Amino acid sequence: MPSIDPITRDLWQVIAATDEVPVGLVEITTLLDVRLALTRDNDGNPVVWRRTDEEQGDEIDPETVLDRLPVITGYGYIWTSLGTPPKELFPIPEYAEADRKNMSCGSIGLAVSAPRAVENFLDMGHFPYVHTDILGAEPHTEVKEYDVEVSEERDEVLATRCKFIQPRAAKSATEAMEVEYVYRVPHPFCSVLYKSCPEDENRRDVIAIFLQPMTEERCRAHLLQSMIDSTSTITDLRRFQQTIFGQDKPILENQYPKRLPLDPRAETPIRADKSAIAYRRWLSQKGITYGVIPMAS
């Protein structure tokens, strides 16, 4: 089993959508090369432990589970930790706004490391080529200059003034529009995207990707949408996001190496990659070694 750096061990890590874990029935998953079991008790509270003899679907009385891992719920998902996590998850205050449609959009396995998947989420340059006629189209292929900062106070990477012309920016969009994005990376394996809302120009739709690092070269992407959309159904919104991610999956899984190199000389960056460069530098400064290829000392 690979070693887990202290920062990764003490993080909250996503493992499942809350409403997909039945009360009393055992679900099995993998986190950081460790097999875990999880269920919900009669009050709906999640219970997580290192797997012993339980099998998927077994019924169990959660009260009999004594050696429990820390657990928290947030943004429609269950999170746990193999170490000593902070008291709270990183904030997404928009999730609590009453008029938003909040939904999990599925959990999708990826044959790539969690940091690789985060980096792909930050990349606007692939929009016209991978998400053709949805998030981009020729001849509008230029990634305009944008700003990136690494905030020590908030401990996150933030990219602002990200603009791109998109034929269909959201399920509710009826025409092409120049979309403004803000990207946050508040967790080494999670990213939150804020984008122009076709229905309300003063607010932003929120899309987040929470990566569950199963092994160093395999993860699960848990997708969240928090949308301002009075016309689309939850099913339509989910299907739209799953279409986008389904286009990303084969591209991601063909990247080599599977782990993310942190040495800036390992892969040739271009101007549009500023956010990815900042993200790699942030991981290196934090001492993250799981799912990456660290810089040579």
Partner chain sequence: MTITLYDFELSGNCYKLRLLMSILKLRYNIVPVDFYPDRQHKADWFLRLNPFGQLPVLKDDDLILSDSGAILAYLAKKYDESGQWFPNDPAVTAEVLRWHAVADDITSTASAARLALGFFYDFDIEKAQKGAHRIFRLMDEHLWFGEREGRDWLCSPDHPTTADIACFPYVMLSEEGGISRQDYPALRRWTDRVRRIPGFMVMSGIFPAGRAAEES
Second form
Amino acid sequence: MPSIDPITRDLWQVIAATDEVPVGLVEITTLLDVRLALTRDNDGNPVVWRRTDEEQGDEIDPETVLDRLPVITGYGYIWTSLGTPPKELFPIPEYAEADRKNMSCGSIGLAVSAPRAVENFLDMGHFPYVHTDILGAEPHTEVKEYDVEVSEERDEVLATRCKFIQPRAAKSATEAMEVEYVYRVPHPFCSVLYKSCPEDENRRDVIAIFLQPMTEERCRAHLLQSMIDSTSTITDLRRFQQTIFGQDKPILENQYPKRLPLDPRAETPIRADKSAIAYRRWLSQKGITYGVIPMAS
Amino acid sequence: MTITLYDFELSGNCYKLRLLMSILKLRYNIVPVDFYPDRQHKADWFLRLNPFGQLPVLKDDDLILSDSGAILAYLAKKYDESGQWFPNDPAVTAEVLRWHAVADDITSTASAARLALGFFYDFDIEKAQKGAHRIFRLMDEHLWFGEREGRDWLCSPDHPTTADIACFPYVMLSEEGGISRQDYPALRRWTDRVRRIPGFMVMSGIFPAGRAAEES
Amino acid sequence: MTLSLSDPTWYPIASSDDLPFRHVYQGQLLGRELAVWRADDGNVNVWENRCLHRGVRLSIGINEGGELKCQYHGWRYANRSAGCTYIPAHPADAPARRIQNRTYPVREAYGLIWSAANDEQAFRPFAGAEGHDWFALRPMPVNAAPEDVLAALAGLAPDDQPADLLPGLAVRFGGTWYFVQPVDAGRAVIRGLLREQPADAVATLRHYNETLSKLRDRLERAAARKPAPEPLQPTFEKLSADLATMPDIAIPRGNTITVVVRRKWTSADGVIGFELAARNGHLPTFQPGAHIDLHLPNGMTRQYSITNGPGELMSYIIGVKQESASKGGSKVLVETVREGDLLSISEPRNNFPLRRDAVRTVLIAGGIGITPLLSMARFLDKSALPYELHYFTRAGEQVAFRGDLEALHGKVILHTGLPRAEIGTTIASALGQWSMAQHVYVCGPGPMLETVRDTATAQGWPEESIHFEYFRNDKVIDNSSAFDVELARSAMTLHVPSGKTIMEVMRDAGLTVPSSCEQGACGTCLTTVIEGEVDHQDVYLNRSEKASNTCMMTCVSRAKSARLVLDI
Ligand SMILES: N[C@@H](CCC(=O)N[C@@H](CS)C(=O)NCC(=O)O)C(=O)O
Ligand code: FES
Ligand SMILES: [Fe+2]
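Same protein, different state: after the form predicted on its own, show the form predicted in complex with its partner chain.
All chains and molecules follow, beginning with the one already shown.
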């Protein structure tokens, strides 16, 4: 079994959407090559443990589970850790705003490492080719100059002033517009984006991707939307996000190698990839080795 | 006529109908059904439309239909003036239905593997993958000899039929189920041809083909 | 026998029939996945199945006829060289660095496509190959070890006709040859050839297909009882170090290449066409708008635009104007260079990059200025992008490359013999009012450039949408500044007074400084800048290169700072 680096071990890792875990029934999943079982007790609180012989759908009395892993809930999801996690999850303050539609959009399996999926989430250059006629369309393919920094105080990668011409930026969009994005990577396997909101020009829609590294080369993408949209239903909004994600999936699954190479000489970066370069460097400096091909020392 | 499709974007079976309706230039409404994660196809309101609890369902005015293969036949017979998508000739009808049945086998193998890997259904992945490879081998052989005999499509007419539409989506989505098409070159070429049918549209997970070489 | 990643043997990897036009075939040899595609010129490309940008399989990309387009970010790679010609995220830049995908050797013969893991061995036909009209069987993929497949094939031979084991995992008996393509440790493809065309092709194919299917089923049953062999573990080669860093602008100084004049012809009244062919293999990747420096027998250097379309790398075709007034340059070419002569050219360089992100592209050519625009039109053509090409000449006989223009699918409008006044109005209506994502490219005589520039500006075209290229520096050089230059490697500091160029001062100090045009147009005196701020006055470097402040032309450019440090 591959070794888990200490940074990864001590992080909170997402494993399921809270509402989708039935009370008193076993759900099974894999995290960092470890087989896990989870359920919720009568109060709805999640219980997570290392799976032994439980099967999917078994009935279980959560009281009988003694050897539990740490658990925290946040942004509609259950998070656990194989090590000693920090007190709190990274912040997404917008999630608490009362008028937002917050929703999970399904947990989807991907045959690629979690960091590859994060990098795809940060990437604007693929919009016209992969999300044709929705997030981009030829001939408008240019990725203009934008800013990237690694925020010291919050220990996260931040890309700002990212702009792209989009035919249909959101469910609520009706015409093409130049959309501005901000991207955050507050966790090695999670990213949050803020984009211009068609309904209210002073606010931003928030979309996040939380990746559950199942193995080094396979992950589960948990999607969160926190939208300002007074007309669409949750089903509509989910459908929009799943359409987008369903387009990324075949690209990600055709990427080789499946782990993210951190050696700068493995792939060819261009200016548009500034955020990806910063992300790779950040992972490298942190000492993450799970799901990546570390730089040869 | 008002056509309404009860639809899930990531479903290949629903896509079969979107594809044919796009080719036939039919206008229709979509009622999105949250198949995942909400399992709305098992909700009471949906079971009243289709007691089998399966997408897709199509409503044409008051008529309610289910099963993608059956609906393809219905749409073609009712709305395809050219008569080519579901030909009347008895022998060809039998051929088309034969491949509709293969399409269901592809759903129960290639699509099952995809549901297991992508949506965490509790299915036997290896068995599903093996089953899909068995079908793809036969299709590749059929299409390879077709190319030698001047037949570009699954059935004998010199144009595509609903058989091609019914089999296409889960062949194209097979890699999401861990089923490579590397060993099926004739099958891969056929997917290029399907993607070049006038009126073709994509779904998430399926990319368009490039243009055919221009006539010179 | 174990398979080796470095096995240099040529193996068949596909049938010729597997590669219809505009298709990308997914193959594999010795554990390495391959993207295999036939360009519209018939050439077969065998590339590593992985885009250099972000590692996406190229077999899911799009064969555009002369280029392969990656599905993820639309990067284009040229037929033959696998060099990257276009990066859509930065449409205004010419990919400066030599981004080139890994290619494998290829040969199409006997109905099969052959390749090898490396080019240590030249392709040699198998024994007895010559002189027959070969007939390829349906390939049969088998999930079993290649050596087991070979042994089983040998077992098919009838008792009275023992199998001949041939080099390269092949076996023959009677008129049937079987080649085993080692896909991976546990996977193979049987590729059979018959020595002659059978009477009933389809019946024969079915017969062999049945035999081989049974063999495959037996082999796979046996393989399933054994532990699966470990797949080969090919590694991806590292990129060159200069590709690993971001962007910076490195100007390929390039090597010179010797080419042979394959053809010289009169393309039109006053225009001579030259076809410059590689002596072996193909020429380097170029982008539309690119030119080469041609080193003439008399020591002069001249620039000529490449007229070729995408992926046409076997030779470059240029057009040379037969000028009576021309002093020595084109005159030497036109009068003394003959077919069969060798010439030396630079690698292609692009100061006139074509954006492929326009909703409308207007190409305006005057006289010999057609050359770069013909190349652009050809690229746009292959990608089915809309464009209008306006070509102005004084008379119909002066229309060069007429046949090539007729083969284009876009809008090509010839304007012959227009009176001066009408040229202006024609240009004005050709341009029309500007709207978003429209671009105009112009190449022609100076006055025409000015007309297009002024008219376009008057009709609302912003500066970034008007593209032109200078082969001559018509700017007035301001040589009033005075400053010091420090020559880092020569360890000397020189003072450049006003009225003298850096080049002159260096020559006065006894240094040899190569030059050609001495007007900041040809690039011969390109020098690396280590420190100081350059006052660029040349027309050779493009805007981003100038902004990088890392290089300069010492024949005309000067310093804005008091001191410049040069890498000389
Ligand atoms: N034979 C049916 C199969 C349809 C089918 O499998 N639908 C899937 C969605 S793509 C479904 O609803 N599955 C849920 C279930 O079978 O319970 C058809 O072709 O329509
Ligand atoms: S991965 Fe091929 S263009 Fe980006
Ligand atoms: Fe995407």
